[in-house]
Protein chains: 4
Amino acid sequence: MIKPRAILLLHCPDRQGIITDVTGFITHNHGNIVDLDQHVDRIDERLFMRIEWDLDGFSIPREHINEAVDQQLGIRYDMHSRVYFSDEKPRMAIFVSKMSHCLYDLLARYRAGEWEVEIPCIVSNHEDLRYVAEQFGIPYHVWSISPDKSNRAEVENAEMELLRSNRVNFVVLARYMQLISDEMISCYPHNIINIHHSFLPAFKGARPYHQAFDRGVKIIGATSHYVTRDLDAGPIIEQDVVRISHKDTPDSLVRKGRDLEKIVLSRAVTKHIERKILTYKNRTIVFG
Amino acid sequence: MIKPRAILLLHCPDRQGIITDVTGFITHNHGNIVDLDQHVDRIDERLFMRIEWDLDGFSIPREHINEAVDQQLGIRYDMHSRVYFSDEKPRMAIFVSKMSHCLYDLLARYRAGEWEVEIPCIVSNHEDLRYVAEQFGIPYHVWSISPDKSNRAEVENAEMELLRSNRVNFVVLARYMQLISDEMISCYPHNIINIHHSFLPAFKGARPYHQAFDRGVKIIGATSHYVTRDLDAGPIIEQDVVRISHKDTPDSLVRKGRDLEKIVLSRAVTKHIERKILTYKNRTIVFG
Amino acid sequence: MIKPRAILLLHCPDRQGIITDVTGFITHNHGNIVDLDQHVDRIDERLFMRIEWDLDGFSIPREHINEAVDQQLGIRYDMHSRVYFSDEKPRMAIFVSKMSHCLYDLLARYRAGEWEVEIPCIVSNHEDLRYVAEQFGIPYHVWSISPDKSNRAEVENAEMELLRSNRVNFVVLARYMQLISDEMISCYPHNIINIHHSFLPAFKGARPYHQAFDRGVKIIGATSHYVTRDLDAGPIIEQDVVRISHKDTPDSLVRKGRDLEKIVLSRAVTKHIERKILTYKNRTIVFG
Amino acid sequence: MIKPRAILLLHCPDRQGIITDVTGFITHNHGNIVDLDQHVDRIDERLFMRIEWDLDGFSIPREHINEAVDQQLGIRYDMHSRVYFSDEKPRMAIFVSKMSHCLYDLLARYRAGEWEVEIPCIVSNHEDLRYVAEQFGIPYHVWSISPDKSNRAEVENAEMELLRSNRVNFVVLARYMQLISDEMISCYPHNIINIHHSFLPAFKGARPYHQAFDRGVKIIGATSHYVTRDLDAGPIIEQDVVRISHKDTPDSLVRKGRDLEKIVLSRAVTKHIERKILTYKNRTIVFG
């Protein structure tokens, strides 16, 4: 049984003597560092900093650990700070369409036990896969927009009340072919995380399989992102490649493009739960 | 001592029998085929060929093989194609401007002997690089376009006279910071070669590793690629990536580039000179 | 709905006209060919091919292919050959022991029509997958060899008692970790498909993620390879890697591993699947 | 015109408050740290930090730096740590035999300004090679050992002397196909580089690429490391790989190489000058 930790994840100015006061406050507490991880972008003359301790001993109780964070470094350091604690699993909601790698990828990885997160429900606009959410026994509910869209606020309320309901903390769209509301975006501010099926920024937007074979390009990607309001355009988490050739279609770059998709956003999902990614003017600070 | 080899490159429009008669056409005039590799774009219906024969004991002289190529297959088949002799060595010039790692990536090749090829004249629009010209013996010409590119034509023929008296087969741009005039592209269709330091499509034009860095991405890229009268949008010969994080500046990502530039480069330079490489549909067939 | 296709595989000595023979054979017997792949191994002087065409029209009766291709190439050209038919899905078991990764990939690939192929059952040494087989509606089947190993013999008949009734073809070991039986390996000779969680012929045995860091390398890998009765000794099918650093410990290889052993060994299958393998002296011809 | 600044690597048992107390002797004494990296092993429980701070405004005079980290850290952390400085350029001896690649590589680096380095000498077993370091204007020192090896203590004891009088911090084989002497290694206790052309512990000693060949691999490798009296087996550095394929010869395999192990052994070179390399138990630590 490993004892429950504590999580701090905050950027802020670089500034003399942050390091030493951050890790003077956890130790002169009691606490035992197990790890820090810490960046300093020395062209926004920022620091980005990841402590985790052994809450076992710790003097001040996990639930005013934020608070006492914000008085005795925050303030004077001008952080962005969060809290968080090994023993709480976040709680992860997938959202797909008509595709089952992906899906069958992160089913896999939770039931072996690889993660600690709860999946609480799978939503699509397709009945496609329901077979697999059945065969995993997680709830999975279908909404579809009507080609009219009369009901798109309506979809989207459900969506969000069944979010809020199962007290969704972060939500994965696991080759989900249609669009985030503003609203769901502005309620998971880089808490949505997408894998688009090419190297971004090459070949945003619909069939990029397709444009990468008119393009002729030898080498196709997978980019893992948070969505925000900008299509594609969000922090990009984690990318792969795989080598093509001219003996390649776009039917053997879709075929060659699912499993680097699967694996791109498995390892960026894996990130996210481990609460070790930072987000910065765009773009994403992700601790090793 | 290697024996004289001929290499026929061709493409038509995919019909039964062309193999067979292709394959006929050496072996009945006694040729011996050392290597054979086709491709058929099953889109287009379209078969790519490069067959390489030793020509000792071919039946036909070599001064007569194109021609009758054209005469007991072209018309036939409707095909394009093009017989090399593997002991004419392809003659290559060099465009620089300040940065020595390509260009010392492709001389020191050449000086140890690893291409079948020429490399006559060394051309920029700098005086920083003589050194390196002067280095390997190779002698070094600059022009330099005024900044009220009054002399813009002056210099253009300048270039194509210097290629043609020295009898260039073909370019290699070696991170040359100016562009191609159109009289040269069209003197040398396909046959001039450029690196640019992007995964392309992704950060054309200016300054991609800066590109690169604003977008947050976290694997970089370089392309070689020939040039045609769209800039960075030539059919691409090789690509290939570094895995970057958020570690990296636009400093250190031009440092980790240069060594995928100059290998990107000399990887398609190879397979040119080679004569591996076919061009169609603004994409490239690249044999092995 | 495709038509029925005939796949040839052969190899023999590299003599001329053997591809003039062999393409000519199929062309003239009405088969349009649609795939033709061949090497020639220039050190071993012998020809590697791999010829596919439809069966539509074909003037030779598909239960005559294999005949009528000793009879007019084989004898002449001391040729080893096998016919298949594209509409003959082959049968494969899957032997696994208590790790569920590989076994997920192949059977959501399986289950989402990736593969032409069946999968009448799977077998293990232990109960722990159980559910997974459950889940995917296939026959699971356990038997342990006991301590003192007395009953080897009565669960290696079994084994291959289950192989022979379900018409098995070929067999792929995902992540079994129990030693294959000679007279299954002979049984089945290049057709047992094994992943090994190292970059083989590094780390060969038990435990390579715990050799890989006592060596302190900076690249894992994985490889899937033909099984033969030297232990991690057979033909390689497909290797792939990923980088790791200092930061890495037995347990993060272990996580960073297993997404390349499923993806690895998923590359194996499909290859073998699609008829598009032929070995030589120890070493695999895997076509494009 | 960048500040001289003090590097300082370390590694120690680990323990709470270690960091707090580096950072805090660098900070009270006035220091502006600028970078900052660390390591903890949790298996051996030892730290391994890097931390770099502007020399300007520093209270301790440069030449007591050492004294003062040992007096007031190193003693009660049982610290085995070092201090470098900025400005004081390394001083690398190359070795060299018959192939030039790594060689051209590393001299264009040095020539074209990309380290802060000094070259002052070349070593040889063959004359082969002088054009290349009269081409950048280095001395370059030939020894051969006889075949009866009688002038083996006479030729070590030259270089040695060479080695000596050039002040010489460390030294890198650049395709040195000789062995080094127990007292070099004694003399350069992990500041030899060598560059392995295999993917270690694959393939040790002679004509890995023949071995690759002859085990059928699908990628080959290459590894820069420190020499030590094992062969082949010191502290890897970096490793780099490439695919290949059926196709490929050992004579491709070794043209395929060269690229691999030029950028390998300049990688490993690059992270040696920047002092980022920290050693342990036969594995390295290299800060990114």
Second form
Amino acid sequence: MIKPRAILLLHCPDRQGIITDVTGFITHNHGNIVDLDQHVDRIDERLFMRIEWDLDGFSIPREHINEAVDQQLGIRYDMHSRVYFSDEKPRMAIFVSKMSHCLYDLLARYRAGEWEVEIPCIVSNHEDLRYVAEQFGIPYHVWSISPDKSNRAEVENAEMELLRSNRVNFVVLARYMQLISDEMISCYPHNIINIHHSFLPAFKGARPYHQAFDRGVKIIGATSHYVTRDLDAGPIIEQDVVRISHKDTPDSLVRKGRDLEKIVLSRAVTKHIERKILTYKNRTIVFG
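What I would like now is the form predicted alone, since the data block earlier showed the form predicted together with a further copy of the same chain; can you produce it?
Next up is only this chain, free of partner chains and other molecules.
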């Protein structure tokens, strides 16, 4: 079995000696560094870093590592940092509406053991995909917002209580066709992941792939991003495209688009679970 490791994600104004002091902090406390990746943004003159080390023999108790980083490094370098642990599985809730392609892909990867993650619940505004949740033995909860939005606050309160009671760390919107409230976004900053086609804003509304066919597009794409209060404008985690030709039909565009959505969303979720994403302003630094 792989021994537990600590993962430190940080960013701070760039200056001489930071990497030396960060690695020195770990080695001085008898930690064995197993992975290090760093990037300096020359425009903002800011250092971004991910460093991982074995906890076996580390002299600082794990419950005090965050505090020690703040005291010994954070204050000196005006550093924003967070320590995670490889043996603490994040808990992921999935929100879904009627389309099943992303949900099936997420659950298949989960059951296959690709991710070190727990999925305690699935939330929907429709009953349509309950059978999928039952196939994987995951509780499925349905709340529908009325057309006049009169029960919106009640529904959102119930959803938030479900997330709290299940100790959910992050949420994946697997083609969930409802707006997320500002309250939920503020409770899960940079911890709600969305997926959509990359036609926005050119092809808004219903049947975007049919609109793309009518315009004779040559490339379609998908984008996964963190959700912010600005609709579909949060920090982008992952994107990809696929070529389209005159031989494609609206149906083949839909198939290709949905395949792409699954792949792009799973890549984003993987990076999030592996603690390989740093956000700064409205951008992400995604480590390899």
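Small disclaimer: the values here were computed from a predicted structure and weren't measured. Superpose the two forms; the largest set of C-alphas matching within 1.5 Å is the rigid core. Residue numbers count along the first chain shown, from 1.
Relative to the superposed core, Asn32 shifts its CA atom by less than 2 Å between the two forms. For Asp251, a C-alpha deviation of 2 angstroms or more is recorded between the two forms after rigid-core alignment.
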